[in-house]
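Given as structure tokens, the chain that follows is alone and in the form predicted alone.
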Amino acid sequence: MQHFWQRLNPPFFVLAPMAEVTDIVFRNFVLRYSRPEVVYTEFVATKALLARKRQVSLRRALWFSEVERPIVAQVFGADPAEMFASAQLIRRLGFDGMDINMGCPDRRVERHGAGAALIRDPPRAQALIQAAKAGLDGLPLSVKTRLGYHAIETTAWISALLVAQPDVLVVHGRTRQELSAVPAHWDEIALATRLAHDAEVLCVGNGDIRSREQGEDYAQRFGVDGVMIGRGVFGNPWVFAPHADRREAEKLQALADLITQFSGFWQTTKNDQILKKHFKAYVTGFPGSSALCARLLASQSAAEALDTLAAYFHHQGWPFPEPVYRRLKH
């Protein structure tokens, strides 16, 4: 019986999973601009998700709504037993899939043997492999990783990872010695993925991806199946859409959306926080787009950040988003 991402046309596009980012809130966010064919949750400590204290916050990471389907739930660790265990908990949650992380080059990650960390251990990340394949009992698992830890080895690391014949592989085309410095190497996805294709596993190419038609000529170009798109969808939530540049006004009403979504289903002091991590994605090269950026940085909730968008819109002689404007200020 073949798995979703098998009925998915290549190329499909995907929308990667990123640390206090991809959300329930931010995923129906982009959702409502663009729609990739499949979206990732962000990544949940397989030892964090099992534990009797920690499940209701965990558990919370891995909300998700009908209107994402087909999602992922990625996890990361470095325990079979925890894995095995973690895939059966995803498969009672519904989820369409799940993907192991082992690229995040993150050191409290890497302090307990999983993330990178994986790419100097091939037998362990084999075994974690293997495991959650037989607690997902026939949910497809992806594995997402890179090039190589020091240098580049695609050769030697991908083909180690294909033993274990994960359903589907998702390369971020850097090492984690390079997190995202240089240019990704799309040349060494291409290898990646002839090797996958030779194992008969689908392969999705990561990296420096900003537009759906620069994903498109770069999947023909490079033999990939999909296309993972993650920074290039900060400041432009159409990006899985044809042409999808967008107007200053537009962008900002997106931005004022942005706000009132999160505003609207979180209320936490976190979520204002993880808000101005888009701020300046959003504002850069307008009018005033230094001191936008800083006033917005500046506000204190949501409702601030807001007024101080509907100032800038008056200013600049724009039609303000009234309805989101009131949905959250009433």
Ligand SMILES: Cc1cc2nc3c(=O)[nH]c(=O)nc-3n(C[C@H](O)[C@H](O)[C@H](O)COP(=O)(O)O)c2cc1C
Contents of the next structure:
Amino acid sequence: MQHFWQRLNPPFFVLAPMAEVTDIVFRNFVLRYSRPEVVYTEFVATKALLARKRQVSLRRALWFSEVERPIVAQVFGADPAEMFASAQLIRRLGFDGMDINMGCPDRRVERHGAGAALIRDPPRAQALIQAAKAGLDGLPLSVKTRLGYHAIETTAWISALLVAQPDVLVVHGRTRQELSAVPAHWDEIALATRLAHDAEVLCVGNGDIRSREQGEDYAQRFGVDGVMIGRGVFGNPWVFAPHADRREAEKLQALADLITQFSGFWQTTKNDQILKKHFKAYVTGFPGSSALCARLLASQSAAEALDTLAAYFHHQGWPFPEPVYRRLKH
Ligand SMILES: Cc1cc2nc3c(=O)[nH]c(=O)nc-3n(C[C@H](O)[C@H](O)[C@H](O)COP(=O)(O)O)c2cc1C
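Following the display of the form predicted alone, present the structure of the form predicted together with this ligand.
Shown next: the complete complex, the earlier chain at its head.
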């Protein structure tokens, strides 16, 4: 039987996994504005997922709602037995697919041999893919990775992965060393795609895509089956729809909506760092944006942040989205 990835029309669009960002609240927020064909959860450690003590809070990271389907759970780990058990759990939780992260440069992840460290250990990467496939028992497996560790080594690394036959490859067009500091190498993503297609594996390209139109253009030029967007969704939840450029007032209304959605999580799961990323992305370029951003960040609650935003709207002479505001205040 075909898995869901095979039934998507190319080029399909995918919301990238982003730790502490793409949780159930944020994903549902984005889906109200535009519709990627696939969404990914934030990543979760296989070890922690299986450990009894932290199970409840970690499984919370894997909460999802039916409207989000098809949804893929991303995990990271370096132990094949744990990968097998995690895959079984992901299947039981009802996900449409699982992804193994083989690109995260965070030292806390790499220290355990997981994430980008796997690029230096192809035999382990292959063992993890095989273990995951056995645990998933027919549910599709994707692997999200980079082009190499210190240097671009697309052919060697991607070919090694393909030996273990994941169903889908997601290729972020940079090396581990490059982090996000240089433009993504889409010509190398094209090479990875050709290798994947020769092995009858689907390939999704990722890196620097900021609109549906750009994604469609890149898909045609570089041959990928799908396009994954991460940072492009900050300040622009319309990014998966055509013609996503929005007027300033509309952007601020979306920000008011986002703040409302975050109200129960203010300063807890949605900490300063995350809130700042979102706020900056919405208000940059507006008159007095730094002061507005600082005031929003200083807010002790979502209601207070909405007051700040309402005052800003008033100052600009724009109508404030009253229904959202009233719902939160009463
Ligand atoms: C805040 C943040 C968190 C991220 N967390 C993850 C993660 O948990 N797993 C993962 O595979 N990639 C993660 N990434 C990388 C993105 O999924 C994506 O590969 C990268 O941002 C490049 O794509 P973009 O140019 O569309 O943002 C993260 C990126 C950001 C900005």
